[in-house]
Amino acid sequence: MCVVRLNQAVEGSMIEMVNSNKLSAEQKEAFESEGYLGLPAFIDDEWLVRLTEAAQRAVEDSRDITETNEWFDVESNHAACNPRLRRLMKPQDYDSVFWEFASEGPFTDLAEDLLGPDVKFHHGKLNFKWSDGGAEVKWHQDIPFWPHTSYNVLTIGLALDEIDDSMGPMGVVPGSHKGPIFNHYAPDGRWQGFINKSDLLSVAIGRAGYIKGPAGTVTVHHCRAVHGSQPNVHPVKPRPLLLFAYSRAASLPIMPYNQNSRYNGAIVRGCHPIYPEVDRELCPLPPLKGQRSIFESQQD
């Protein structure tokens, strides 16, 4: 089953394919080269306003737990006076409003722009990152995290606010998804969900550009960029970050999905592929049970 997105022609009846286009060439290039882009401004206040409402209903829910659970990922000082939401899990699950934009809104665009015309979900979450203190997030890649058959895969997440240098932005290492695929592992062997400090001795930490702007930002990164962000040490604003996986088509996941989510998988343009894309360099695996949030990992 294939799924395109369709035009009119001016003239007659005939149906054509649209090519999305979003992204220049200069846009394009700087994603190969580098392995992520920074879109200030890029989603219109229309999406905005749909997405934050249901995030907002996201943190409501929250008040109710006490503890993490499959749907959120919560600090140890989260209470129902004060909720302190790290992730939503399978937003895409959580309010239909966030399928409606991972599958049919600008994020799929881009996606086709830099991994062609079929284009596969992986994943969806919603990191809230509070002020005073929200979690920091360690030197990391994602692709150890889902490993695939090939390294089409990228993330592309959504500043839900505004974001500056106190909240936290995202830094992303230039170049580093052309470097090799990290251990993630502790030297006692127990999965952190990290770089050890031994190994980022040999990247390049101190050149990372750090993706910041208003609401409507939109970042995109490669599956195998190195990245991560600190703590936000806003007083009041929290930074929230929507993010969804997405992978070439013919790039399949070699785990079992970490979410339960009904769209594990989903063909969100184009066509299902005949046969898969296998990259000859081999993707460390992950524990194949037990793997949390990155929170968790990271923090334990």
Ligand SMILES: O=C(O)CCC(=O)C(=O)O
Given for the second form:
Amino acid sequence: MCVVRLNQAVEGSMIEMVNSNKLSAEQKEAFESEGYLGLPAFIDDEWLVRLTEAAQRAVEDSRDITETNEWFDVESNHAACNPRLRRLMKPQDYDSVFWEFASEGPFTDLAEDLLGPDVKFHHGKLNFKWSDGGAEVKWHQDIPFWPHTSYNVLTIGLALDEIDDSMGPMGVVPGSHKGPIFNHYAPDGRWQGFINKSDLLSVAIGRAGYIKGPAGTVTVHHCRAVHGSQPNVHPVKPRPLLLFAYSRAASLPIMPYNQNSRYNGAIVRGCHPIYPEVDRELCPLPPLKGQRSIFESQQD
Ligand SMILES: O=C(O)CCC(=O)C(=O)O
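Right, the form predicted alone is done, so what does the form predicted together with the named molecule look like?
All chains and molecules follow, beginning with the one already shown.
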């Protein structure tokens, strides 16, 4: 069944479809040229309250575990009395409010604005970046982790709480989505999930734009954009960033993704296409069986 959730006006037998237009023409152009967007205080309090409550339930549940499992990626000193989460994996499978948000909330409007009318869900994660040292995310591109047949793929993030400079805001190198796809393997052939120092010399990381703002701030980044974040050195506040990846529906994942979700591949706007979209530039593959999360591969 083709799910059309665009603004529709039915006149006789004619169905008029228009883009959701959450973004202005200037914002769409900025995404096209810079490869990312920051949208301060974009999500309303009603969503924020529901999502934050779900995130807090996950933190409470994590008190029962002692080491990383299929749902929680935790720091080595995580304990029931002192939870220290790096990531909740598959939030959309963990609590229905996350899926409701990912599939029906404003992110789908943004994805439609930037990818076109047919949009497919790829995966989700909630990066907590705990206070007082929560892990850095080294400079990387997303698409080498989950290659697709084309590059109309992006990730949208929501700051569940305020993000300031001390909390390891995500930085994105402007224009880097138009550059090469970098090798994310170590010189010894091991998958490391970040860009080697020598390659980084050619990337203007000093020009990175850091996306900060109050709770409700949204980040959007292209799957080829070079991005990363510093540790969270705030003494008490974690930096929960809820991330969902979407593609144009005709862009197909080349390999199964390691975080197997019942929603991988769900069409959240428009239709499943007749033909795939295939870019001439091939994306190098990650290993067949990778690490559970970027934190695991980068910290190894
Ligand atoms: O949480 C962050 O700061 C960056 C997230 C990211 O790049 C990732 O999870 O791939």
